[in-house]
Structure formats: structure tokens, C-alpha cells
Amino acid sequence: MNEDQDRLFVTALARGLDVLAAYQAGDRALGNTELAQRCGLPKSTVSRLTYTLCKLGYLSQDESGKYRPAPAVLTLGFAALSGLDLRERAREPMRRLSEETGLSVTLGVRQGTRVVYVETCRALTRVGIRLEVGSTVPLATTAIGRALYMALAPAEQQEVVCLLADEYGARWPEVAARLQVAQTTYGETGFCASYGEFEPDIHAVAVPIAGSAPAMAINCSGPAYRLTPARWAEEIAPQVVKLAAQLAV
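Now the structure: this chain alone, the form being predicted alone.
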């Protein structure tokens, strides 16, 4: 059943949440036009939603007329993080792995077709992508996203594929082919990789954590110049596989 046929689905609520979800790490303030483009909604609709969210304390409007997330959003975020017991258990072993390898280690969960970082240990040599709790990256082209895809049941994978096909449009066949290769490789090696596919100067390997709820994956990433793909597979991936096994519920 799609959303239009679901009598229990509250479209206005969903659209309001879409506006809040449109903000990404590094965004300062967004106007109604920008939010409308990101959400795929009419500007008039977004204007009413931002007005309501301001009244409720989830957005605040600055002197330029643009909007930024307000403290009420933090309440929701911290409540969600506090319920992730695995995040607490993972923090120290993630820090050790980061120090031993000189690479960044992250823990993430899936949100639609993106991955949200819920814990990060950033290496000093990190380049390229911002690594902060709450930052998001694509699912289909990143190692951590692919690992989370592998953790899904076949029916859930098919739902995600439909979302990705809509998102990528004409580019989807190429992205789908790479995702299929990643799935085959995961079956053979037990880890997922992305060597410069999301960011040209970043390599990464990731593994889903068995039994975690919600499903989570552990990721190790760093500058492409540090290690060849072969060394990532031979030296780094086994350590990530081992850590994922230790954290398995």
C-alpha cells in the first residue's frame, strides 16, 4: 500500500519531517526556496511548514529570513542517541582502531537512502568528508551504506532499490551495477568497500554489525594515498570484520 492509499498516514506530518531532514551537516540556514528544492515540494507548502515548525520551536528564523534548526530538534536527536546502547559499547574499541591504523572509524545507521553517523573517531590525517555525529552520506556509493544495505532482508532491499532508482534517475543503472558488484564481493569477503566512488580521494571499508537494532555498520576510512585497495582489503578490512564481530549482539 502506498502512502496515498494509507488512511493512517498523515501527509502533513511527513512533509514537516521532510523539511527537518533536509538539513545536512554544514548547513547554516536555508530559505524556503532551497528547502522546497531539497524536499521536492511547492514553495508555498514549504512556507507554511517552516512557519509551523518555527511556532513549535523546531526551526528559528534569522535576520535574512532563512531558517535553521532550533534547540527542540536537539531534544529529539539526543533522545534517539541515548537509546543506542551499541554506540556506547563501540566508542572505546573504535577509538583504539583509529589510533592503531591512523584512520577514521565511524558507526552509522540507515535513514532512507542515506547513512547517519551516530559515533565518530576522526583521524588527524582525515581529508575530504566531514565526520561528525549527525552527518549523512549516500547509501549506494559508500562502504558503510553498502554494508547497511547488506544487512537488510531481501524484501527491504527491494524497497530501498525502488527509492534509489527514483533518486538517481538516469544514473541508476550504473549505480545499480556497482551495488550488485558490492553485494557479490561482500558474499565472498565479508566486507564492503568504496575506493574513491563517493569522494575521489577517500577509500573505505565497512561491515554490518550482526543483530544490532536498528541495523548498524562500522566503517574505516582514510586518504586514498595512504593505502592501495589491495592493502585496504588485506590489512584494514580484517580488523573491521573483527571489530564488527566483537560488537555483534
Second form
Protein chains: 2
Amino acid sequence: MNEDQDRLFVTALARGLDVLAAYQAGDRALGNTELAQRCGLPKSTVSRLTYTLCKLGYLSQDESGKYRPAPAVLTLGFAALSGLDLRERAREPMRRLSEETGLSVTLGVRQGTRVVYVETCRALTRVGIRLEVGSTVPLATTAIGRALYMALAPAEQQEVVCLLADEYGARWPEVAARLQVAQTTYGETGFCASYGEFEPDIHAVAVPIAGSAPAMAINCSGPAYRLTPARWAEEIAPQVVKLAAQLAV
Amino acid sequence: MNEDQDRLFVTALARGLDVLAAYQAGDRALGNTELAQRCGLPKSTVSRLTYTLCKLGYLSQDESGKYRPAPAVLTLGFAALSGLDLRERAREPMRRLSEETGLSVTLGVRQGTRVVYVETCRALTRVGIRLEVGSTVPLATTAIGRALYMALAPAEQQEVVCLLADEYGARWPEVAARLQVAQTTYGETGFCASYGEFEPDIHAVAVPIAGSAPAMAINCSGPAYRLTPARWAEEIAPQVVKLAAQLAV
DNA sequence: TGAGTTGTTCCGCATTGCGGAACATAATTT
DNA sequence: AAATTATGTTCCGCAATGCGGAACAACTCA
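Next up, can you give the form predicted in complex with the DNA of this protein, since the form predicted alone came first?
Below is the whole assembly, all chains and molecules, this chain first.
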């Protein structure tokens, strides 16, 4: 498709994964036409890909003939998690912090310009936004995203900034300014915060875990009405900093 | 490869997914040669596939040049989970049952001859075997696997039996006999059990959830020393049966 | 019934991805 | 240091593979 196309790039594989990735949270079953539109591929191509994915068990067909991701894709993700030993070490301390504070505690890694959660402890009956292993949140406007950004080498920060600028378009200058403020604050305090900048009613603080590979950060979040920003900074942030230090290699 | 090969089957996609699926729990990073062996593919082919998967963010390369699954694969699994509304409805009641009994409670679906967990509540500090969303256990020797088997239509049971016979080979008759016993017990009591048949020190009971699509079953398990089979049947099983009934559509 | 969906299948073409072999690069051995 | 084994990457010509337009089929709604 590109003129400078890569002899090494396997298009058919990429397209098949595009089909799987076309499913967003909240989607139910999708038909071939819908998938073709989302992926920008001809129907016949998608038909072959869905056929193949069904045979392999990664999609299943419901009674109406539409396709939904099958449990097999879960097992792929499980293998990804099982290599992260930091995650196992973090689980118990995270749970304790969550219980002591009554807030949700999460562990995340960066994937492009988003953060993927790899472990979560939610305070009980916290409904609303999804807070699940495998779900993602933006990098620039969340506490955990900023923490991961702070942990990057300058060259990588630059790359990420390019991606973000692309993504936010005209809104980028404003977001960039707030990211800049976060960076200054991080330099002074050692943690990142987002007070309602991602979800209006959610406050959060986060800290990168030094030496983690892949780089991870730990996040503590809760409803805005519970605590003022000052109390987040004074009471919660130090506990998160301490936990991050304890988990550092 | 096959003479009667399918014009519709996209080999390159299947091979790429084979590479991702080659990672088992406990694997760390794998090199191209290792992957080539596991998948039975030539090195150069695997090299192209890993290259593509890296570009797409599903694999990442560590400092030694070996590959490991990247967080992007988690997001695929997340989309699969988010379509299962039964899972959300089940979460709270599962947690309550787990707390009341001090046992682990899991929700699973069948994938071929294995069961994939889609939701788990573990009793605290239950270590040892993995009990994570996305992990799998066998069908024929576990309580939850048997429960899912019982929920199948006879024709599907037959198909599964063929797969199992293949898998177990010479050991199948013995396993089949115990599965047969389980079926009789299920007919009489409405639940399935496995007292140490999968893991020697683990006892479990499970019940299929009527009307669930995809078919799911709920499982309750704990260490063998805690309860005798009689008490599992008398005290725990009724609670699981009740929960399954409550979750039925 | 006909016009709108949808998903599936056909089929000839050229692109795509194949895979052996040659080429690097690194880590061990003799 | 040369030799050996192991790795991962790249080349390149060939043909099998997967492409995608178009025809087909099945199903729904006026």
C-alpha cells in the first residue's frame, strides 16, 4: 500500500489483527460489513479474515452470524501478564493501600500514547468508568500517564510529544501546557496528579516505579468529593511514593 | 499445506497468531529460533512475523533482542471481556460468596477442551496455581470443566469427547469413566465436583449457568484440608447452585 | 414483490509472502 | 586469536497465496 513498503512486513497478519482490534469496549457482535468499514478493507477480505479467526478460535459467530471476540484472545493476554513479575510483587501491597485509603489503586504500562492497566484493586462498588486489566486511559491527561511520561528518557519524551501533538491537533498547546506544569510539579514533589483533568469527578496521583522494565507506574484514584487536592498531595501521595520506592528494583 | 486447502483460510494470519500463542505462562522473552521451533516454521518466516508484530505493538524486543508479548495484546482481551454482561452481573455475588466461604470463586467458559477463566475472586493469599482471568484449566478433570460439559447438547458432547480422546490417548478410558460418574452425579445433584482430580490438594464444585451465552459455569474451590467431600456437597454446593440459578437469564 | 440489507463465493491476476541460503553479529570454545 | 556454535537479519527469484471486484445468496423491511 505504501510505496516504500517493507519487504518484511506481513500485511495479512496486520489486517487480521486490525480486525480483532476493531472491537472496542462496549461493542457487541460486529458483522463483516461493519468490520470492513472500521478497518477500511473490502468486504471479501474481511470475510476471509473473520473466517480464519473463527477457525482459530479467536472469534466466534453468534446466532445472527455476527462475530465477537472469543475467549481464546484472553489467553494471549494472560501470557503477556505472566511475564511481569513486578505485577505479582505489587499485588498485595496494592491491595493493602487500597483498603487503607478506600481508593482504587492501579498499575499500568505505556503503550504509545495510552496507558494499559496490568493490575487493579478497586475500592468496593466503584462503578462508572472501567478500571480493568487491559483497559486503557490517555497519557497526557491522567496522573498515571504523566508518571510514565516522566520516567522516559528525553529522546523518548520527544517522540511521545510528536505522537500526542498529532493526536490532539489544535487542542495540543493547552494539553502540552498542563503537561509542562505536571513536569515541574513532578520535579519538586516526586509525583504526578490529575485533579479532574481526565474524568471530571476523579482525582488521582501517580508515581513511576524506578527501574521497572517495561516501565510501570502506580496510581491511586478516587471520587473528587472525597478529598481536596491539598489532602491528596499531603496524605495520599506520600503513601504512593513510598509504595513505588518499595517496589523499585 | 493440505491438499484440500481452503481458499478462504489466510495462512499468514494463522501463523502470526501461532507465534503470539506460542508464549505460555511462565515464559519470558523468546528468540526467533525458539519461536520457529515451537511453531514449526522456518526462521526467516518467523523473523518476518515477529518484525510485523513488533511494528504493530503486540510484541516488544528486550535488550537481548528477544521478544515478549507487549501490553497491546491485553487490550484485545479486554474487548473480549467487555461484551460479557453476565460477567459484570456475577462479580459482586461472586465476591460475597468468596468472602462468606473463604474459598475462591471463578467464572469460566469453554474453549475447545479447556476452560478459560473470565472472572475470579480468590480467597486472600491463595497462592500456588494460577487463578487469573485468561488462564486455563482442563475440561475433563476439573469441576468447572465438567459443569460446562454437562451444559452441552449431546451432539456437542460427542465432539468434545472426540477431542478429549485424542488428547488423552491411552489414558482416556480412565478419564472417561470418571467423567461418566460425574455425569450421573450431576443428574442426581445438579452440580459437578472434582476432589483432587486436577490438583491433588484442591477440591472444587461447579455449576453451569443456565441460558448463558456463551455458556458459562461458576466454580468454588479451596484447599483439600479445609473441608471433606461430604461437607463440600452439603454446605458449599447448594450455595453455588443457588448463585448459578440467580444468575441464569 | 422489489429494494434494501446483509454475508458468502467465485476466479483470474499480480502481489505477497515464502524459505533456502548467504550474511552478519555475538558468545564460547580450543 | 582463530575456530566453533549459536544467534538474528537480509537477500532474491519463484509461485503460491491472498487479493478484491463482481456475481450470488439469504434475509428483512416496506
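Think of the rigid core as the biggest set of C-alphas that the two forms share within 1.5 Å after superposition. Positions refer to the first chain, counted from 1. Computed from a predicted structure; not experimentally measured.
Core-superposed comparison between these two forms: the CA of Arg15 exceeds or equals a 2 Å shift. In the core-superposed comparison between these two forms, the C-alpha atom of Ser64 has shifted by at least 2 angstroms. After superposing the rigid core, the C-alpha of Ala224 moves by less than 2 Å between these two forms.
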